[in-house]
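Have a look below at one chain only, the form predicted on its own, in structure tokens format.
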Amino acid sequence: MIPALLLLVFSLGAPHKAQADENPRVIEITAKRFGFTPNQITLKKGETVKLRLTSEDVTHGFFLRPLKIDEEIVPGKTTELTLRPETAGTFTTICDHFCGVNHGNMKMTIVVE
């Protein structure tokens, strides 16, 4: 009887988790020489989010090795990526496509709590 009750409890809990992942929070990020807007976002560890990336001018990169992000942001096109960070910390995303003289200063902070 107890195993059947546990199975019922776990099966009732599963759809809630799936629904949360089906409709993740969407964060809009815009790239423009020589910065990202917003320049900092805060995520929760284990939370699934969708990042919607656009460029206002030239092709930019959006790179962050610890969170396995490596995207190209092309003008006139929206790039979407789904992310579920499993490590807390403060991370710096960079543009890894040369976009002009101040390219090296093009960074964004992602805080995972």
The other form holds:
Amino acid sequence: MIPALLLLVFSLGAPHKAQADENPRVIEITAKRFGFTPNQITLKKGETVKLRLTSEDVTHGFFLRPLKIDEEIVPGKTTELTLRPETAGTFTTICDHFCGVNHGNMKMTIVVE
Amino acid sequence: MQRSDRRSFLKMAGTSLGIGVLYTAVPAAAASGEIGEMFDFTGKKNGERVTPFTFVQLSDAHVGFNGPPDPLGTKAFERAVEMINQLPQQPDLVLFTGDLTHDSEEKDVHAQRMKQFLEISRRMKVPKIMYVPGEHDAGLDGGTLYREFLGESNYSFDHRGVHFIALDNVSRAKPEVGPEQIAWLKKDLARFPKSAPIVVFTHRPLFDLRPEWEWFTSDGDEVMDVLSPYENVTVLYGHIHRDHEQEQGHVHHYAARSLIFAFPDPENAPEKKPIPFDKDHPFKNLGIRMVHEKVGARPLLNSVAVEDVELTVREFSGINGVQQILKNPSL
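To complete the pair, please output the form predicted in complex with its partner chain; the form predicted on its own was given just before.
Every component of the complex follows; first up is the chain already shown.
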């Protein structure tokens, strides 16, 4: 497994340099046609978390415009994202890499409290 | 000639009828006596005089789709073809803005769907039919099958003084045009004056219409940076299975309805789910715009009787390239 380290920290609206906690909470997210597992995660405002994204089948996307996230999840690789959301809200993340007939419904929810 | 005159040399009108979109481009200033001067101007600049013509936009037939909510398969598409063939004034060309077919992971099945699509499409008695792919045509194989049947997925051509540009924002699997195509677009447009009438046709919206519904093109801003210096640009697209109009500076964007099922207004719908099928009105929301235009006269509605089709009349006429500006409430 080849880790694709994408150490990015975002606040809502604009990315900024990582001032991540040394040991942020790690959340594993698996993509598989046509959904993400888990399909909802809850983050705390101001909390630094690391998302570790993998695919069980084909290449998927992980796209969330308000957080400026636009990543590929390639089978056999791990894509890592570090986030520190600064605004509360409920956000829908979609797969934006066409992956088959039900691609249009492949999404998950990120709740920031 | 004043700047405003150069920008208002075409007139466009449309009427919502049921399936597809029909555009007519005619000289807006025909009655003003200025048209000869404007045509001389555009003729010199573009190499061809703009002359009145009609074209049709169709979108999102999804041939091969057989799931809910639409049990009718290709019937709406076939009805659209019949309607176009019955028009009193035959259009010069048809632009098909993607999702011609529904995808299949079995290449043979997808190829059969493409053949079926083309068999229906080629029933249209129209001299020229031009296509761009949707993600359901080209997303899984990078457009290989599409190109086998229909050739390149981005290109341009001139028709009666209007420059048409086919942009592919699906074949890279993600909703993007890509740097190579943007470089090509810059080069393609370089020979035109800023007043040239330009029609871009593509599948996805080139702006953030609803990103969480995948109604966007990620590098659409870069495309718009190339297009925005031009004063007469119309972008026609599909993908969203519903009407939508948006203005961005000089650029006007119009979405066509689909030929399979409709999506709801995202402003009022909690999630992206097709509008349920209505067996009493099987083609409801699979709309059309149609125009009958005479140079120098106000737009007239063609009477097209279409059994079972919800008839909603909506006429537009206006100026600025092939753009819709003025509604005509009397129709």
